[in-house]
Each structure stands twice: as C-alpha cells, then as structure tokens.
Amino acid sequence: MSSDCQNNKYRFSRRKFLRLASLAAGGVGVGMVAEHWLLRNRQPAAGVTIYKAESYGAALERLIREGLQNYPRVLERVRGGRVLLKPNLIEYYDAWRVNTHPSVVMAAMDAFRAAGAREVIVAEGPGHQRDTELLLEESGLGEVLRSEKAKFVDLNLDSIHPVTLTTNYTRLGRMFFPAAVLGADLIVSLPKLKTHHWAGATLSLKNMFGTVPGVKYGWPKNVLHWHGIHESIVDINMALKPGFAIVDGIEGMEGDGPLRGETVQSGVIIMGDDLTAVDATAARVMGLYPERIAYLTMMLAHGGTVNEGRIRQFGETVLNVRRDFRVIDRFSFLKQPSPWRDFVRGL
C-alpha cells in the first residue's frame, strides 16, 4: 500500500473492505456506496432548531425570535431588508390542517419585523385553488393580513421575469419567477409538516413550488410535474436560494397528503437556514429516512446537508419529538433505512 493511501484519513481497514465487498455482493455497487460515503462526509455543517409548541395559542412569536438568534447571518440580511414569507396555502377545506396556520404566519411576521426588517410581505401562488381571494378568507389568513396591515402578493398573477437555471435538471433551461420573489432580500419558506402522494414528503423545499407563477405555467402547474417533481424542486430552490425555513409542525398530516391525509398532533416548530438540513430533520421527526427522499439526496451535490452527524441541533432533540407518520404504500420505503446507511456510519 502506498504512503498516500496509508495517510489518507478515509482509508479502508480490512474489516471495512470486507463490509464494502459484502454490500457489493448483495447488489449494492461499490461505486454507489463510495459516492454516498464521500457526499455524507463532505456535507457542510448546519444548524436546525426544534421547539415544542403544543398548540397554536402558544407564544409562537417568542419561539421564532429565540430561534432566529441561532442564525446571526440571517439576522444581518433581515435588518433593513425586504423579507418575503411564503406559506403553504393550497385549499380552504380543512383549512388549518392542509395550510400553514395563520398564527404561524403572524408570529413569523412579527418576529422578522422585531428583528429589523424594513418590510415583511406574505406571498403565495396556490397550485390547486385558482380563487386566491376565497382561499385567503376561508383559511383565516386574510383576517391576519388585515390585522397586521401586511401586504399579500398573489404569485400566480404577479409580473414575471426569466431566470437561467444553474442546475437544469428539468431541461427547461430557464424558468419564470414573480417579481416579488426576485426582489426579496430574504425568502422564508413556511411549510406545513406533511406527507405527499407524489414526492413522499412536502416540507420547506417542496413548498417553493408555490413561487412558480400560474399565469405562465397554469394550474396545477403540470408542466413542472411532467419534467419531474424532484428535478423541479431542486431547480426552483437553486434558482431562488431561499434563506430560511420555519416548518409548522404543530399539526402535521400523514397518509394521503398534502390534501387528504389525517392530522397528527406533532407539536413542533422546526427552523433553520439550510433548507435541506431543515427538511432532513423534519423527515426524521416524521419517522422517515431523509436519505430515501430523492430531492434531498439531489441537494447534496449543491451544498445541502442531510447527514445527522453534520447537523447541530438547537432546542429539542429529534428523539424527544419524533412521531410515526403513516405514508401511503408506494412510499413505504421511506420508513426503511437505505442499504448503505449503516456502512457509512461505521467508516
């Protein structure tokens, strides 16, 4: 063995080599295992905050303000800046179960104002319900916007501008985005903690689907579905680079989400400035293995962090708040560890 190999911090012992060989013999290619191992060890450090919040009557603004203190670089962007809050607003029936709760939106609005934002606006482009005004009223968000004297932008109808895709997994070359999103100093994703019948889980990265304008891509934005949901999620997020996420996990949804699932009283708020790390943590809270969610593993090549060993946990630990979310049969594999997971942990 060469001296370079002997001094390599990631060199294989005979025992590790045999474990690798056994995985390969079992149908897992050496190249795939090595690739995953390198990606896991090269992931940047990230920090994710979890707070318990048993109800929407809790002191949510205080929790979000406390959580923001863990992210000084985000606070620097907020001071004097324009913050765009992007909630998940999809349908008006069972409004609080399928949408980001208005209390979470209001708490985030107040927290970013208190942190020194020049302007905080709320914006969404619903992909399912075309009547956004009806959706605002029936969901309860309209009342919050009036009480807070907050501006709302319908991203489906806003003026749009082309953006060249840096990743281009969809092969679209460019995508059009609303002016309100492109003009924000900080985009904050405010998703609901839910399973999803096409993507497996819908969290802060998937929530950015609502920034794609219906005036260009129609309803329910099927062009992006045809070009691949996971591919579209990565392309959208790499083009817009949202800088913070706050997941409404006080009430989550399991089963046939994002619309027809059952409520889970999960009792958490999850936040952070690395959306991939936030979603990986949220998936673990749901009892899912984030390494099994395609768009999360795709984000590893673009600076995202999934490896729990690279995520510093603020507030509660995942173990203290974990729930067992039910998934539909086609996504049962999300509840099973990937074949290389235990191997890379042992390297």
Second form
Amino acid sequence: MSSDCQNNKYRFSRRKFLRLASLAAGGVGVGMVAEHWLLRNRQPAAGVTIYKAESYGAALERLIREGLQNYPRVLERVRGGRVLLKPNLIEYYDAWRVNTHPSVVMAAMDAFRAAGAREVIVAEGPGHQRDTELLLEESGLGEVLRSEKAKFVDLNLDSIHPVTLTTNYTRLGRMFFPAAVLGADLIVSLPKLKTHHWAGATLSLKNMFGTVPGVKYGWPKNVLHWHGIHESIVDINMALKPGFAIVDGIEGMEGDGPLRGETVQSGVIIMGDDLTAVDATAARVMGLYPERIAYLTMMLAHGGTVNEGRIRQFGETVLNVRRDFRVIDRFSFLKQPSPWRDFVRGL
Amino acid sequence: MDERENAARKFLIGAQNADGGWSYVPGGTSSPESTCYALMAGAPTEGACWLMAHVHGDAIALDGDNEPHWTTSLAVIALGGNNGLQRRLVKWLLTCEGRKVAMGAEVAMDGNLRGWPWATGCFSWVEPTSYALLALKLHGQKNHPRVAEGERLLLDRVCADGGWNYGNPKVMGAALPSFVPTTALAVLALQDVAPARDVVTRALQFMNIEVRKRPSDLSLALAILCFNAFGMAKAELVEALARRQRTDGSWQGQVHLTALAVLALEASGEARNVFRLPK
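The structure above corresponds to the form predicted alone; please provide the structure of the form predicted in complex with its partner chain.
Next comes the full complex, and the chain you just saw is listed first.
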C-alpha cells in the first residue's frame, strides 16, 4: 500500500517535472527568439566603407580621405581636435605580417591632418613586448613617425587614471587607462584584418586591448584574459568609445592568428564610425559569420550594429571583396550560420 | 663615461616631480618603477619618501589604487638596507604568488609552478618572477622554498632559441622567440644557480647575438648589466649604449631608461652592479 502510494507519487512528480521542463524550455526558446528579433530590429543604421587596395603602394591617403567624407559627424569632431591613432603593433618578428602596416598609419595621419585635426598622435601599448623602441624600428613605424614628425605615445608608460566601467562584464568595476587616450577628441582604431586563436577574429574592437596600460596590468595584460576576452573587449570599448576605425585588410592573416597565421592577400580597407558594424563587415569579408563572434553580439546591447540589413555599404560590396579566411578548428563554428539565423530572418 | 653619467643624473634630477617621485616621461604622474630605478641610479633620496608613502598594506601601490603592485620587488632593491619596512615588503613578496593553471597540450609549461604575477590573481610571468627572485636573494632569502620554486619556473619557461620571452615558450604547438630584456632579467635572477649553468650559458649566447642584431636602449642596458654580472666585459655594447644618449642627457627622454643606462654604464666601469648577487 505504502509502496503503491509512493509509486503514484513518483509518477505524478515525473509528469509534473516533464511538464514544467517543457514549459521552461519553450519559455527559453521564445525568449531567445524574441531577444534575437528585438536585437535585430533595434540595431541602429550604420555605414561601412569598403575600398579595394591591392598593395601598400596604393593611394591610401586618398582612399581614407574619400572614405571620411561618408561620416560628416566624424569630420566635425576631427576639425580642430586631437586625434589619436591606435594601430596594432604587437611583435617585432614577422613585423610586416602581424602589425598594422606603417603605410596605413601614415595615410591615416595625413588624411586626418588634411581634415583639419589640430594634432594627430600615434599611440600603442604593446601587449607582450616592453621594448617599444624595438617594435617601432622593426615594424618600420618608427621611420614613418620620424618622417611625418609625428608624436608617439607608449600607452604602457603614460600617466594613468581610473575609469568606472559602465558595462562591467569583467566585474573589475573600474579600469585604468592612459591620459593620452582619455584626452583624445577622437580615438581611431587601426587594426589588421586577422584571425585570433582566443577571440576568433581580431579587428577594431579587439585592437583596443592595446590601450590598457602595462604599467598597471603587465606584459601580457593577463588580467583581461582571466576576466574574459569578450567581456574585456566590450568593457574597454564602452569605457573609451572609439569613434572611428580603419581596418588594414590589404594583407590579412588567417589560421593561427594573431601572430603565427598565414598571410592572405585580401586587398581591402574597411572603415566606419560604428566599430561593431566595421568588425561585422570585416568578419563577412573574411568569410565568417559575425553573429557567432561573442563580443560582437554582446555589443548589440550597447548600440552596435551587426545585421547586414542595417549596414549601408559604401564603396565595394562585401561579396566583391570576400575571401575565405581559414580558422583553427576551435573556431570552425564561425564558418557556420547561427541555428537561429534563418528562423529569425523569416520573422 | 663619468661625463655621460653626470649628464644623465642631471636629467634625472630635472625630471623629478614635486611630490618626490618620477614618472616614465617627465611631467607625468609619478610611478613606482621609474622612482625605483631613479633611486638605484643615485638620484635624490626624496624618492624614497614617495615610495614609502605608496606602501598600502605591505606592498607598493599606484597612485589612486590600493592593489599590490608588481614593483614591490623593485622597491625592496631600491630602498636597500634592512629595516622594518623592508622586512614587511619582503614578507609580502613571499606570500604573493601567481595563479596555478591546468595547461593544455598546446602550451608547453608547468602551470603548477608558482612564481610572481603582474597583478593579483593572475598567472606567473618571467619579468615579475625575475625581479622578485633578485629582491629576495639580495635580502637574505636565497634558501627560501619560494625562491627555489621561482627558479624552477624560470627554467620551465626557456624558449627553444635559448632565451626567455614574457613567459610563454610555445603556443598552439609553435615555438615563440625570446626577447633580450626578459632574457637578461631571467639570467640575472639565475646567476647563482649552479645547476642552471648550461641554460644560462646558452641564454648569454642568445643575447650576445640578438642584442647586436637588434639593439635598443632597453636591450643594451640590460644586456650590459647581465654580462657584467658574469664578468664578461662587452665594451662595444657599452659604446653603442653611450652613443644613443641624447643631448639632454637622457635615453629617449625616459626616466626609467635613463636610470637603467646609468646603472649599465656604472657597472661597465666596475663601480657596482645593482643586480649582481653576492657570491
């Protein structure tokens, strides 16, 4: 008798459990679809410019100057302002392959000067190397800085100030940033088009890691990895709000980037004032699905745009310049569309 | 060389901030690393007061921050002596340790070894570990088990080319190259470890080639200090470093580099080498 009662009770509990579980699963599913749908429709309109540039000898300054005309609000900020260019300067070996090419930095410098900037400075805080002099010389950027009489700030050694993190995905509460970055009227991210063995792809948002000062966080800036790469990318970008990006995709890197991958002759320059949209477009140029890159989807909640339908394309179309960048196995999912993609698209 | 050293010291004196400390570039906020190096290079001793005012708990902290900073080991070296403050800093160094990490096959290192991190709660890296080892050895802790473990960590992180980079010899199966500055610091930290002699010899050979191939102010100064600790005079490196001095007496207008250069020139003149360990 007692055993029967227990069995009945058990059967009832299991049924109840299954009912509750299916309700919960359904709720989660509807929630996810609703979130995707809302994010898709909430994304602000953005504009990204793509130009073909077959080599570093091309008329890059003219291309950047032309591209800037698509962003009148950026031009307003440039006039009379202090522009900080943040290239990706990471290693001295294979310097031409891993770093933003000096020709792109020089072209950007000239274009922003021509647009009326009061001052254009180049600044970087390399993540592995304390020997910034070595990096500048081996990368060829030192020579460019001298010929252009441009100021370079080593962000690893600049005076630093704490900034409260508005997003705080890292749970660090606040982060220290260099005075040069905090004092700029416009921060321009100048990354190279590369795959990345921890983040999937390293583009203009990830490039902002170099603004985090080594004097506080070390070489490497290991704190960022412990608190989450994607979380750190969003926190840094939301704290500093870089206003423009120019991606050096003339020669990109596939495979085991950002250091040991292989060069891809991708022949493009990609630019825009919404860094999420720029990176989403750059990812598409690499043959990756940007919706699958965690930091890009995180940026949707903070005004970023990933949806192709919301990005106005200037210059070339993605299809015209698209390459198929190889990724390491752990990121093979970046080559597959999200399982929700087609479903949400149809809504 | 005295003239050069004097010009450099004049630069350092002129670069001192009103609060007694030094920033990396004159005019910036005082930082512990620049202040420690300026002090080691014989700049005015008010810097010591700045450092002492930046002790939070038992470790050095940055302005506006209360987290223990990696320069605590440098402060131990720079402040010298054996007073109550020194003992507190040394005690903190012995409790500070890098995070242990289970390593995947793609990273060739022992993640269980504890050295010293750049920031609390992080993994151990070559430079903070080397500085901590030097500070502890210079302050009578040569036989402490943490020192032995730190030495093992450095030996575990040697790159395939014989030197050290920031502390990651291999990633995704690919060997990463060494850097001269980190190699010099690791070798200085291991200068008294007899079983490491072969590793050290190979690292010195790596440095000797690399610093000539790609000289920089930082690599030249640290390489000179390192070769000097092993009794290996390298006059041409000293000449190369001296030639790079600016007319204002500095190296690249930076306090930390200028102080390092002074220490290297001083060591080459056989006066003293702040990083030479007692026999």
